[in-house]
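One chain follows as structure tokens, the form predicted on its own.
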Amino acid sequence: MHLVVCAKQIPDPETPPSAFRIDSATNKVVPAQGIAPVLSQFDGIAAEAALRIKEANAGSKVTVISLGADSAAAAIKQVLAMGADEGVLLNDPAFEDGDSYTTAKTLASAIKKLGDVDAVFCGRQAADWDMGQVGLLIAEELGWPVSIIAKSVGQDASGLTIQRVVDDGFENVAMPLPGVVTVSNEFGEPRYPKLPQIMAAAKKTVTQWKTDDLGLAASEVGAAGSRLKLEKLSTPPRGVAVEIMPGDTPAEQAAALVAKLRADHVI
């Protein structure tokens, strides 16, 4: 079998609020000074998924696609580094600024490519945007079946064994292949790299794909091709107001409080 992973390189979310900052000029966040982005939680338990299969069948390989810069190829050879066979980076400066529509469409070009893919397996949602599109994108371009939010996948003859997770519990699907699986949290934690692994990764040559090799045309992807223009974007503002409640004692001060919530409407 040969599956692909679709990685995203993100802002690491440990990074401190006093850190973040957005160019309201660009509607672009800042990289924070020092503090490396990460390989999306979600799509490292996606990854952790389609190693497990491959475990499970004998000759199998894992390729890891990831769209973005240069600095993206860390999240590839993290991938790599817990198990995955190869992979291929799409960098190009026609790809930046797009939105989920032409992140899907670029990343299904890449799997039309490859060729004899049976299965695609992505995070439930990018951990910085939390939209969860591609995913589903990804399989409409394809025109191959999709189930997402997926807490565990197995295989039997006719395909993949799903159960993902619904509103009031779980649901379990049958889904034949080739097919796309966004896979959740509720998956489980994924394999941390041993220093041996992560070495041999470090070594491994990640492809570069640009809009040619993947017959787009620079109209198609990117900011160009986008079907959702970004408005604005902020921070929230932040402050404290404190407001110091009148009274003698403690049962005074409490009653003025609950005065105060139910002139509020609060309770």
Second form
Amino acid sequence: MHLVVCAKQIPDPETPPSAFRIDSATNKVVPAQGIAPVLSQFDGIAAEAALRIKEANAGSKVTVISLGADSAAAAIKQVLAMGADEGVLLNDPAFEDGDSYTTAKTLASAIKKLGDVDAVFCGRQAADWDMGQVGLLIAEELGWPVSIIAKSVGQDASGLTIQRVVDDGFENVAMPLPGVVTVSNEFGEPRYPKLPQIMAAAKKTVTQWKTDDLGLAASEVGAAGSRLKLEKLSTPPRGVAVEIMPGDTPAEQAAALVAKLRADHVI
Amino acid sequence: MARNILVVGELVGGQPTPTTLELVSGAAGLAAGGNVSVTLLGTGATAAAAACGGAGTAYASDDAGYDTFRAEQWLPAVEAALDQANPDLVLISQSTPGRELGPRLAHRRNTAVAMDCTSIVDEGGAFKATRPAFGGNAVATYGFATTPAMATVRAKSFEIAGGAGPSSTVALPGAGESRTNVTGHEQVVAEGLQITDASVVVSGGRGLGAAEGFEMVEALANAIGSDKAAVGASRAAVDLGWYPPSQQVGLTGKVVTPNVYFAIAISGASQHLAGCSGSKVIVAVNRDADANIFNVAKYGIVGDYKTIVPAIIEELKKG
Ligand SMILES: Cc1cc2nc3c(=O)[nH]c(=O)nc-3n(C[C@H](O)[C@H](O)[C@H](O)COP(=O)(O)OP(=O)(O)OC[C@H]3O[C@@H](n4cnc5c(N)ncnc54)[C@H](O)[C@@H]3O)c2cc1C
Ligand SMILES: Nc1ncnc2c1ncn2[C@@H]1O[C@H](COP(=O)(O)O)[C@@H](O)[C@H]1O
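Compare with the form predicted on its own: the form predicted in complex with its partner chain:
Everything in the complex follows now, all chains and molecules, and the chain you saw is the first one.
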């Protein structure tokens, strides 16, 4: 089987709110000093799901694709170190500042170019913009079925068997291949590559494709092709200062709290 | 300017979900005299339309084939309604069905959807959608280059205004085929009051130290009253297997807006706050005075939950 993992590099989502800055002139996040960008967490988990399918099917391979700047090669290398076989970086100034649609269109073009893909694994959402669209849009671009927010991904004769997280619990889904699955944190932790694997991945070449390689026009990708237009990015207003409950003992503090809540008529 | 707005509704137990009713009310406010329509699919859909106060037209199919959500069955029906309603704006719940319908419907209509929005406004004839981004560290506002504008919307973003139900109902076709098949469903939600409906939510985090810590959290909820309070959890606690995913509060969990939100041994990561910052009063119990939760809480107690929570329970018992 040929499995594709879509992996995005993002600003570290654990960046403390105090270090999070926005440049309001450009509506862009200012990279926090000394905090390196990371592989979006759910994409590492998607890679784990793909690698387990690979390991269960002798002769399979995993290709990891990222659309991003030069630095996104690090996200690709991380998935290669986990056990993926090949990496493709979609890197072109024309791809910049796209929306979910242009991102999915570009990724789907790369998947078509690979040709023999059986399944695509995405994260449930990229942990920067938190849209949760790209996996679904890749499926629509390719005309494939899709199942989202997977907790586990298995296999039977007719395709993938997916347990997904739904509002009131879990749902089991059978999906024929080729298809797209998006993976959630309920799947569990991804593997940690060991040093020899990290060194081997560092030596691997990452294929680079631009607009022309994908048969796309600059007008249909990136900012030019996007349909959703970011008009304003700001930080939310801070709340009021906390009132710490006075008292020397838990009982006194608890009494002060309950009195406040009763006075506010909220309990 | 009068605008036509279509709401993609959802049913639970033959009734429109609260978010469906919120979206219809919100649409009525934005339509400025245009037509508001709602789609309803599944057993009881035609009858349930009457509850959608503020809508002029309902598009409905009572086919039980729609009762289990499969996007590939819903999409042609919703598209049939779009063909007739010709909306300027489509509103969808940020729910299990909505998360999947939004992007796929937008793609099929050559347009775009903004996900997980908290507000939609009409700015001089152009719809703008606002949503949190970067785990709640930022707020983003989008415009649309294509029509219709589409948004999935968080629960409780609009208030239910009521009013007269639809004056006409148009029948939609029955359910067709789906390539994906639902082969099983396991309901895992806490018994009784749901966290999204409760007026008090008591949540526990990783700082509880063990699954048993939730017994104390549940005891606090019970002391407040099982008819008022429900128990939630941070993702860290859920990932550790201490509490079910259905109770997770936050960006990738549920959004709750109770009168009081207790954060017990929760640090207050932006992704957790994304699910509870709309609460009227946040109470934080944390032994670290520098925890971020104290930046959003109205009341705080700095200390070990193992001594603080029992003291709160005792105090509540005094009545
Ligand atoms: C894309 C993305 C989505 C996410 N979605 C969610 C989400 O939906 N919901 C969510 O909750 N998180 C989410 N997270 C995770 C989030 O970033 C935090 O990691 C998580 O909320 C931390 O959980 P916590 O506060 O329980 O644990 P911790 O951060 O470990 O905090 C534990 C707290 O307990 C306190 N403590 C320890 N012992 C005691 C004691 N005895 N008494 C009192 N206090 C004590 C500590 O001081 C600490 O503040 C998401 C993360 C990402 C990247
Ligand atoms: N620039 C990108 N490069 C590679 N994969 C991406 C990119 N953007 C999104 N994805 C994939 O699509 C998923 C959902 O992203 P989003 O719809 O942006 O939340 C991510 O978890 C990735 O698997």
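The shown structure was predicted, so the numbers you read here are calculated from the model rather than taken from an experiment. We call the rigid core the largest set of C-alpha positions that still match within 1.5 Å between the two forms. Numbering follows the first chain given and starts at 1.
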After the core is overlaid between the two forms, has the C-alpha of residue 256 moved by 2 angstroms or more? yes
